[in-house]
Structures are given as C-alpha cells and as structure tokens.
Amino acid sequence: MTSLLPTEDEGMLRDMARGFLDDSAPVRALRENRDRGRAWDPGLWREMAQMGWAGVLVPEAAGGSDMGHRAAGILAEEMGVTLAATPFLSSAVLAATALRGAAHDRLAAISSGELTYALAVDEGAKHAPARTAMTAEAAGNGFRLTGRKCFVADGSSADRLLVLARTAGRPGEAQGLTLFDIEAGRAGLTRQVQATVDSRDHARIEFAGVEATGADVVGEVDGGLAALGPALNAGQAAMAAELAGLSTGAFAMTAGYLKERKQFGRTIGAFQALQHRAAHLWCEIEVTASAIANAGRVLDDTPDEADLAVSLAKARAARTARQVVSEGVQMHGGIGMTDDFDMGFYMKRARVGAEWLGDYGYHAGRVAQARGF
C-alpha cells in the first residue's frame, strides 16, 4: 500500500513554499490585485517560475523540474492557504499535462513562465465536457471553430487556449470531440471578462469562424477527451488541493480569533460548544488532507486508475471548504463578511473553486459510478 506520509523532499518543498508565500503572497495581495484591476501579479509568477513551480509537471528534457502531481498538490495547497492568485492551475497543471510528450517548445515556455494557458471547455453552468456543442467544421486542410465558452479560468490574460470543440457527433456524446491549442489573439476570437466573486480572472470567449490547422490539434481528431482526460484529472486534483489549503488557512484564522475574542470576561474559545465545532472542522480537514495526498500519489503511480481517487478528493475538498468557511464566518460574527476582513475572501474563493472542473454532485456521481452504484 502506498504511504500517504510526506517524504523528506515533500516536507522541504512545503516549508519552502509556505515561507515564500507568507512573505510574497499574503492574503492582502489578493485585495491589492483586485483594487489594481489585475487578476494576478506577473512579477510573483516570474519568481515562482524561477523556483521551478511553473515546470512542476514539465519533463526535464523540456526544461521543467518534473516533480510530479503530489508536489503540484503541495504547491496548490500552500497557495490556497494564502489565496495566492496565479495561473498555476491553468498553465503549470492543466496545460502542461495535456501537452506533455508533445509541443516541447511550448512546454519549455510554460516552465519558464513566459507562456500562460487557459482551458476553454465548459459552455454551461456546470462542468460537462461531453456536452460540448461548439463546432470545429472541416475547412480545406484545417477547421473553423464557432461557438462560445464560459467560465474560462485565466481566460482574459492567457497567451494561448486549449479549446475543446466538436468535430463529429452530437452534444452529450464523448466521441467526436477534438482538443485544439491556439493563440489567444487569433482572428475571430474575442474575450470578455466574466466577473466572479473571488476576484480572479475568468472570461467568456466567443469563436466566430476561428481558423485552426492540423498542427493545432492536441492528440487525435475526434479523440479530444482522451487527450484532455489526464489534464482534467490533474487539474481537479490540484483544485482539490487548493481547497484543502484554503480550509487550513480559514481554520487557522478562525482558531486565532477564538483565542483572542472575549465575551463575558472569557475568550470565546473557552466555550465548549465552540470547541466542539472547531474540533469537528479540524477532523474534517485532516481526513480531506489524506484524500488529497492519495490523489497525488495515484496520479504519479497509476494515472490510468486515478478517476476515483481524484473525484473523491475533489468532492471531499469542496464539502470541507464549504463547512470551514461557513463556520468561520459564523464564529467571527458580523465582521466575517466585511471587505476589510479576510475571512470573506476565503468563502468567495471556496464557492468558485467548488464549482470549477466539477462540483460536489459531479464528482460524487463519478465516485458512485466507479464503485458500481
């Protein structure tokens, strides 16, 4: 049985990441980015790339550090603790996994931080790749992409897009989908910023006869989900890890408040009812952390068998984050959702992160299916 205990290298990675993020990307940086009208700090991303974070899943032959999915999860967790806003999930995890083994020049640019990606897959309110209706009609030796994608994380700032479009079949069919890798400035492509409560970069993207060639195809024509599947698993596991880190950060803030706030001449943490609620949250966070670690191990060791582990991690992380931030806001009282206080930012990010790449219902359904229900 694979051990879920951290290795010495993983412990060192976590300590290094925590120290760097505490200094360079505290929660107040999210507010500063929002107030300056930018989704993330390019300077911070360059520093992360120099430390090898942007290339965590890029092969060494392409200039990456190739530390693996468990390492990517550790970095995502620590970013969740401080709500660090970066294109890490979109570029270093989703795009790097989808392009791994191909397009080495672009992998090298991802690893160096020079190139950022966004995944344009969903078209409705819920994550449902097979329901893709956007068309990629054959045109000469290439294709013309027509349709709309919504809720594209890092969509307005990305240099390139991974786009899932239908080359055959009907919406709802898994076959007939093709994954394209195109630059964001291509003619016929327009991007509109889509406001979300977490103050991150999301966009709605319109494709009006955007031309693509065979060289833009990732994997096989009509086999886009086979090419995209490993990337989705990697992204879902990393998003789950970020939610786990978010839960840790929000819980630490709540526990600190319980030790400081006084009522009736005593700190409110001395009241047994609040102690029980805090203990319950701690237990949920620890169990979720094990699910996150397991998903990373499975992705590293047996990626073809990772669906169950990944969906279990994402479902648990979404539920735990919701519990922790809800309790955190309640225990803080009225200040919990004020803009001057950080707890509200944790709640807002938890809401968006729980929906992106599949909500609790989507992943609970995958777990049930994998277990034969």
Given for the second form:
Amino acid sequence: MTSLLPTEDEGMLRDMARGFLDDSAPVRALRENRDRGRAWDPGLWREMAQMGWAGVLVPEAAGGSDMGHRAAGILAEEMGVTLAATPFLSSAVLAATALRGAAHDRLAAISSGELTYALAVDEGAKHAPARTAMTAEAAGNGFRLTGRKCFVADGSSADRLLVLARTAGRPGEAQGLTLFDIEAGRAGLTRQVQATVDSRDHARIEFAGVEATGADVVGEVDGGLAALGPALNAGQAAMAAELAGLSTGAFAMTAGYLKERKQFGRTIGAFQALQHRAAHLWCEIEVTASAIANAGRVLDDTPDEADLAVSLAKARAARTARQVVSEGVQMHGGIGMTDDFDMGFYMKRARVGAEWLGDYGYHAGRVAQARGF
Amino acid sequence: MSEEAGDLERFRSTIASWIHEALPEDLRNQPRTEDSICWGGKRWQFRSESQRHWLERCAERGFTAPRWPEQYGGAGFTRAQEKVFREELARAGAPTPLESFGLWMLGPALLAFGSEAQKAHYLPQITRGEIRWCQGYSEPGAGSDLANVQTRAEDRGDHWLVNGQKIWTSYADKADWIFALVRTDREAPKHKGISFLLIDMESEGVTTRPIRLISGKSPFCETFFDNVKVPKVDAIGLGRVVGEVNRGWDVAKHLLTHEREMIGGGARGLLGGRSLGDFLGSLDEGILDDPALRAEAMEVEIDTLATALTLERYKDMSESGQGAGHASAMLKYMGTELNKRRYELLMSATGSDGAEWDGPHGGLAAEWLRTKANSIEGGTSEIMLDILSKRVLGLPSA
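Output block for the form predicted together with the partner chain, input the form predicted on its own:
In what comes next, the whole complex appears, and the chain from above leads the way.
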C-alpha cells in the first residue's frame, strides 16, 4: 500500500502553497473580504488557477494538472491554515469530480478558473442527501425542478449549479434521485444570501418550475446518488483537510501566544495547566493528520472503497477543530473574544466546516456502518 | 517487478518453506495467552517439547532477533525482510518463538551503548533464550522523577557495593539477571551520577517480593539489594557497566523510547482479533441500541482507527529516516489513554458478566484493571505531556 508520507513532489507542492498563501491570502485577507462585503477575491482565484490548483482533479486532456486527491488535500489543508476563501472545494474538488466523465469544455473552464460551480444538495439544517424532497417532474422532453435548497456553499457567486432532485420515490429513499447541471441564471431560479458566521458565500436557492433537459442530467436519471457519491467523498475529504489545516493554524497562533503573554510576572506557557492542554491538542492534531493522509491515499488508490476513510477523516477533523478553536479562544483570554483578533475567524469557519457535507454524527454513523455496528 | 521486489519475493518463499518445515503442528494457530508465551531463562520450564523445538530451530537461524547482526545471534535482516518474516509467521499461525525484556530492551541498549565484549557475550545468550533479564528502574522515591534513583553503587576498588530498593520490576522473581539504574556519584547533579549496571540475580544479598495489583496476581515485584557485590570486571573479563560510569541516564532514555513505543502500541490485537463491531454485536441483543453506549463505541472506534494510522505513519517516518525523538511520547500518551477508554467501553458493554472474575468473558475484568497501569508505567501521561510541551512546543520550564 502507498505510504502515508508525502512524496517529494507533494512536499514541494505544500511548501509552494504555504509560501503563496502566506503572501497572498493571509487571515487578514479574509477580514478585508468580509469588510468589503465579498466572500472571495476573483483575482486570487485566477492566480490559483494559473498555478494548476483549480485543475488539480481535472484530467490533463481537459487542461487540468490532475495531481490527485492527496494533492487536493494538501492544497485544502494549506488554505485552511490561513482561512483562504476560494471556490476551491465547490468547483475544483466537488464539480471536477462529479463531471470527470463529462464534456471537456466545462472541465477545461473549471481548470482555467473561468467557470465556478456550487453543489445544491441540502434542504434542511443537516446534510442528508437521501432526504431530498425537491422534485424534478417529467415535462415534455425534459424536467421541471421545484423546491428549495439551502447551505449551498459558493451558491450566490457560482456560474453553474449541480442540483440533486427527486425524479422518483419519496424523501428518505436513496433511489429515485437525479443530478442536474444547470446555469445559475436559469428562469425560475432565485438565490438569496445565507449569511453564515464564517463570512463565506452560502445561499438559499428557490426553484420555481425551473426547466431542465436530458442534456442537463449528470449520470443516469434516478441514479443521482451514484453520480454524486464520488464527488461527495472528494468534497468531504477536502473539507476534512481544510479543517485539519485550520486546526494547525489556530494551534500555531495559540502556542505562539503562550510564549508571549505574561501574567503574574511570567510567561503563561510556563504554567503546567496550559502546557498539558496545549500538548494534548498537538497530539490530537497529529492523529487527525494521519486520518487525512489516509483519506487522500484511499481516494487515489481505491476510490470505490473510500467511504470509511473519508468519514473517518471528516469525523476526526471536525472534532479536533472544535477542540482546538475552543481551547484557542480560552487560552487567549479576553483578547480571543475580540473581533480585532483573528482567533474568532478560526472558530467560526470550524463551526461551518464541521457542518458542511455531514457533521460529526453523520460521519461517525458512516464509520460505524462500515465497521459493522 | 523491480529487482529489489523480486529478491524480497524470493526471500518470502524461502522463509515460508522454512517455517512450514520447522514449525511443530501443535503450535499452529494457538491463541496468544500469558501461558503460551515462551520467556526463556535458566529456570524456564518449556510448556511442551514443541515449544523447545521451535525456540531452538529459530534461535539457530537468528530468527528470535531478526534485525540484530548475525555475529550477535541475530539474522541480520533489513526492515523489509523483517516485515516479510513477521507476515509469514502470522500467515502460518506461528507463535513468536521467544519474548523477553532482553530482546525488547536490554538488547537495543547494548547494541547502542555496549562494549564489543559485552555485545559478544550477552546478546547471543538473549537470542537463544538462555538468560532471562528484568529491568530495575523505578524506586519508591523515583517514579515519574526517575532520575532521582537512590539505589547506590559504591566504588570499592575491584567491585561495586550495591544497596537499595527497586519497585515494579516485572518478573524479577523469575529473572536470572537485572539491568539496573544505580547512583554512582552522589555529589553530581541527579542526571549525571547514574550508571547502567548489570547484576546477577543469584548474587548474595538480592531478594524479591511479588506485588499484588488491583487486577489480581501480577508479574510485578519489589527487588532489594543488601550489600550486593558486583565485580567491576568479572571472572570472564567483562565490565558490568554499560556505557560510561555516570552516563547511565543516556542509556536509560534510549531504552525508555523503546519501552514507550511498545506500551503505546499495545492497544491493538484485543478481542481475539475480532473487530469492536463484531464483539459488541455478539453480546446481548440490543446493546448497540443503547444510545450512550453506541456513541461511546463510535468515538472509540474512530480513535482506534486513526491511532493505528498514526502508528503506521510514524513507522514510515522512522523507516525513511525522518524519525522524531518525541514520537514515542505522543504514541504512548495517545495509545494508552485510548486503551483505557476501550476497556471502559468493553466493561460497560458486558455489564455484570464483565464485572465477574473469570466470568463469561474470561479475564476481561483483570485486563480492564491492568490497563490503568498503561498510562503510568514507562512514564506517566503527565510526564509525556511535559516532554511534548518542552521538546515539541518549546514552552518554557515552570
């Protein structure tokens, strides 16, 4: 089996990504985006696309760099360290994976950064694809989509949407779902900003009889979950990697503060009560890093058997991130609660990232199922 | 297939046919229990002729210490060869021919710090299972503060005169020799006055007393040294101090790294090879319907899988020369704390059956109690966190 250690190329990719993000997308950039009222910086995304990041999972024949899921994980992780806001997960990971077998022109446009996507799957407060109620009724030669989606990441800004809708069966049934690929400006579609605490782009989208044709269907009619499955796994693994990077970033900030802040005439990092908590967090981050590396390995080597590895990574990463940001604010004391200080950004992104595409309980359940209980 | 891989596959088939020929039929696929382990030693009573035969066949090929150099009784295997060897043993259902503190602890310390003469004499005895060693580290006043050892070895010209007490010496009552930390300089700072001394347990003045633990009978002992004379150079011309006099702390630390990795990795191989899900599923119907228990089980399972991956990752790091000194502290801390949670879960799941000594789940209760020592022995969890906060995080000393 492939080693869990990064290859030389992967090590270089990480170093390069870290250098670029430190310069071009530090946490300060997230603050600036928020204060300017935008979720992400199109200029930054163009630069990333030029470096091959937008095409990390796009075949070379379609103009991508096709570096694989381990590489995508490394990029997501490094973006997590500085909380860089981009359409990377929605477009470069989710859509590129879902459309991998599709027409080259869209993949090429994803890879060049010109075309962005969003995945519209959730309809309630929790990720539950099988509970999809939105309908795609047969109408003439095509379909008419009616219903509501929420928590659509990058949904307000995306050029196109991947939409999961029911062509048969009842909510709760995994069968009878169909995946559509439609442009976001289609008649009958209205988008509303869902202002989440992480200052990223999330949207509620209403579909009032939006028309779609057979050419808009990704995969098979009634086979939407099969078409979407690999993309969900890829997106969940990349989100897990982002959360792991976020944990690393928040922890580095906290450990740094422990060495600077003085109280009672000494550096607070000399207090054993804080030392042990900090060392424990470091251990949790190390163990989670192993689950992240494993998810990338399994997605590249045996993608059809990736559910366990992906859910293990997402469950661990969500739990670790929550611990690290909670302790991060606590160890910073009052300053950690202020908006002037960056720790709050880590906490807010950790909350949203933990929910997206399945929370701890959702993924723990998938682990339990894969492990026979 | 690369030339290297081809060589390894030829090596595998050689090993497989050797095991097939040498392994007695009645040792195949036997569960590993305290009673099935072959510890060796002068007073060792083999469980069967087969156990003796298997040890001797393995020892003559160096297979009891596959990685040690051939001139010291090992097989001189590379890491990759050792892995293949262990895989083939597992595939054949073969027991480990010999387990001992000599193989796990003293041997690696001698290989790193021993004189040529010490290595040539002691290592082959270990690989043949002739001498059983025990470890004399902790004392009543030197637990977490191990460098505070007070057992002293006074320089009396041609010999050391040893007085003091050790505690938690596993199998001291069954061991032939002990490797012990003793104070040879009482004036020096505490880390700088310690020596690593080899003592024959048959020497006059050495006595042992077993300790009963909360889990029932235990291998732990107290060991007393009352005016024990240890020759500086013995009858066969060997020195009894490993490394330099007063530099024993270096040897001790090296050896503790091995011990911590061993204890930290102990969480595997439970439940007789069954997965947690299988085991819980085999219990009373409905046990997994208990929401609190189910949540606990899922969390333990997630952490078990992630910890196993971490062991794999750190092994890869160490094999590719990126090993880090702090790894053993992290693996020990996370592994032992997890093992305690696993056993708490198993006890909850088995209910009153599990609370019984030798009940329907055999020795589960004793194992559960024994896990509580995992986060104490070989350095407590708190000491591991101290090490990590200083060495990895670079936090200042209190």
